[in-house]
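Presented as structure tokens, the chain that follows is alone, the form predicted on its own.
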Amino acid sequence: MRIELPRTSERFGANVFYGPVQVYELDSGLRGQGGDEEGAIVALPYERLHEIQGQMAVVVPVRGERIRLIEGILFAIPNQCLVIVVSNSPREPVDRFRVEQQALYTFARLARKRVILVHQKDPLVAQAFLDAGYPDLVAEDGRVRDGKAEGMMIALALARLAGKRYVGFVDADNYSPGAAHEYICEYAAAFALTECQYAMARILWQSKPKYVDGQLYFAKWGRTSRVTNHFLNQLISRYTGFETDIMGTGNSGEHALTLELALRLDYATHYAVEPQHIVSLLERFGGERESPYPDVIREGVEIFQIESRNPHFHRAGEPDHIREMTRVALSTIHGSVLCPAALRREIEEELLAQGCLHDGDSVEPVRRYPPLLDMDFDTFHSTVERRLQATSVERVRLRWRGPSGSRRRHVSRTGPGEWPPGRDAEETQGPIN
């Protein structure tokens, strides 16, 4: 891949937000074939991207999407990536999850692909989090709560047990497999540009096509994205003292993180998860409050935004859906301890103008989850493994051991500048239900 180096940036404490960069060649060839670096453009050889993708888990959250759409995303994921599908699809009157399981099992067997499939409401998943000392995800009925963020957190725990360094997310409602493949390559490109173990890559869509007056119109910004980006930039500006437009990916469902960063961030339920990542970075590593992770403050965090070349075709949201997305996205900013009172009033006025609130209503805070870092991954793994041993269906089996061969407790804790040491993943092919 031939990609532009960041030309603009905005620093907020230990965070460095890079301005959007463009891709000039999706595949620049093998090492030595792409030519020399020239100024602001760098050629990343295929081998380098392949190496990073081999250490990456690609997560596909699913909730009732058509099987053809899900299969299209699976076809797009490079073979060297571990695939984790977290489904919250209904099981009655038609068991859609069973259909997904059969499709993924066939795909994994024919493509020789490493795939994990788990249902968000599986009681064993909830029990694993309870056993591991993380009850926040579990509702009163003993199941993991509904929501996209909740499914992402399940996937993060599984990626951690599989020994992956990076985790990328791709929404299942993408109609273009080529776009999904490009996103995963751009995730790898961002991680190739940094030596920081606390890094994030976010995709800025080239366009989001829609029909206007009977013709296909390649819109640059979505209806929610315009508003969310504006207020995230306002939040940053209120502290730096300089107006900025650095943030253009506030609602980007297509994003990736180093696992070391992912485990140290707060999460917010439903559609608030993407802007909450940015708010959490500002709160935890912005220098305005004492950080619980001084190692991150010392090393710093890098946030890359990469503009895709493929247009982003996805399922169009209904007006009520758009209003709900806007409400929860702005609620993350409104509820932040960093949000000034004047900015809170501006957010309330915007929500009223958008029809997301009515006169007299207050902005309801979204449910937030603490970082997964302190979860007991050893116990989580033991509970998950019991489920694997209790079934005769072929599954992905996850095992990780320390350098001495013994299992490690709290393996996510490492010294400054160190990657999690001594982990190996042994996998057979097939999905978990």
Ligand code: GDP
The other form holds:
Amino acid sequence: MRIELPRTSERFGANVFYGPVQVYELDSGLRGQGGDEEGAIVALPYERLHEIQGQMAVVVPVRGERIRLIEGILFAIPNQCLVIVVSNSPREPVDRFRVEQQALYTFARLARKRVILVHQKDPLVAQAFLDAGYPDLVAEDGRVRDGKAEGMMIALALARLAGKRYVGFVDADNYSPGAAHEYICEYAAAFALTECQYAMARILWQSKPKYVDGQLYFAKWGRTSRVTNHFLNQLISRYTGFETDIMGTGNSGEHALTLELALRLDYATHYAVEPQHIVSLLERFGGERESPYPDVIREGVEIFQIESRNPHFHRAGEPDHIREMTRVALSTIHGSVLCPAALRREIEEELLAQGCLHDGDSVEPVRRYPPLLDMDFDTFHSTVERRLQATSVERVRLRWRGPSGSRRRHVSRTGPGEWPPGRDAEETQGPIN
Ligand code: GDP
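Could you give the coordinates for the form predicted together with the named molecule, as opposed to the form predicted on its own above?
Next comes the full complex, this chain leading.
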């Protein structure tokens, strides 16, 4: 990949936020073929990206997405990556998870791919978090709470067990496998540009096409991302004293982290997770408050923003969904200990103007989860391995109970195993496709 080196940056304590960079060639060839420019643009050889992707888990959070969309994402993930799908799809009246299992099974067999599939509501997953001393994720009903962030955290724990160094997230509601493939290559490119073990890559979509006056319009910014970026930039500016527009990816679901960083950040529920990452970086490593991780302060954190070349075609959100995303995104900033009172008032006015709040309402704080780092991963492992049998990274096998609770199935990279797809599962696929 031929990619620009960051030209602008903003420092906030130990964090270095790099301005968005452009990609000039998605594939610049093998080592030695792409030229060896020095300066503004570098060619990252295919071998280097491949090597990084071999240490990367790609996580696909799913909740009731169409199978065709999920399949498209799976086809886009380079073979060298470990795939982790965390599904919170309904099991009734149609067992959508079962259909996902079938699609994944076929995919893993055909692509000879390493795949882990887990259901967010599997009681054993909740038990594993309880056993490991991390009860925060578990609701009163004894299951992991709903939410994309909660699914991502399950995946992080699994990526840690699989010994991965990087974890990248790709939403399943993406109509373009080519775009998803590009994002994963760009994650690897960011990690190739840094030696830092605490790093993050965030994708700035080239555009998000929509229909305006009957024509396709390649919009750059959505309403939520515009206001989230504005207030994140304001939060930074109020401390540095210089207005900045460095942050363009406040809501980027397409992002990747080194596992070392991912385990040291706190998480916010549902869709607040992406802006919360930035708030968490500022709070934990911004130098305004004592950091629980002095090693990170010493080494620093690097945040890359890469502008993709593919447009991002995804399932359009309903107005209520957009308002809810805006509300939770801004409440992460509003609820931060770093947020000055004047900025809080501006956020409240914005939420009122957007119809996300009504007169007299206060901004509800979003649920936050502490870092996973201090969890007892050995205990977590010994609980989940009753279900998940990873005999090696080469042969990752997932076992689960069928809907009746009696049958056992598995997905294996290495062969068809015990589960030829059943007729009933095929039949349910029709209406879900
Ligand atoms: P948006 O794309 O940011 O508007 O948000 P979406 O609602 O489309 O969700 C983004 C991704 O998260 C999609 O792949 C969803 O299927 C997935 N997702 C949404 N809610 C959950 C959940 O509760 N658990 C899991 N595991 N995934 C979820």
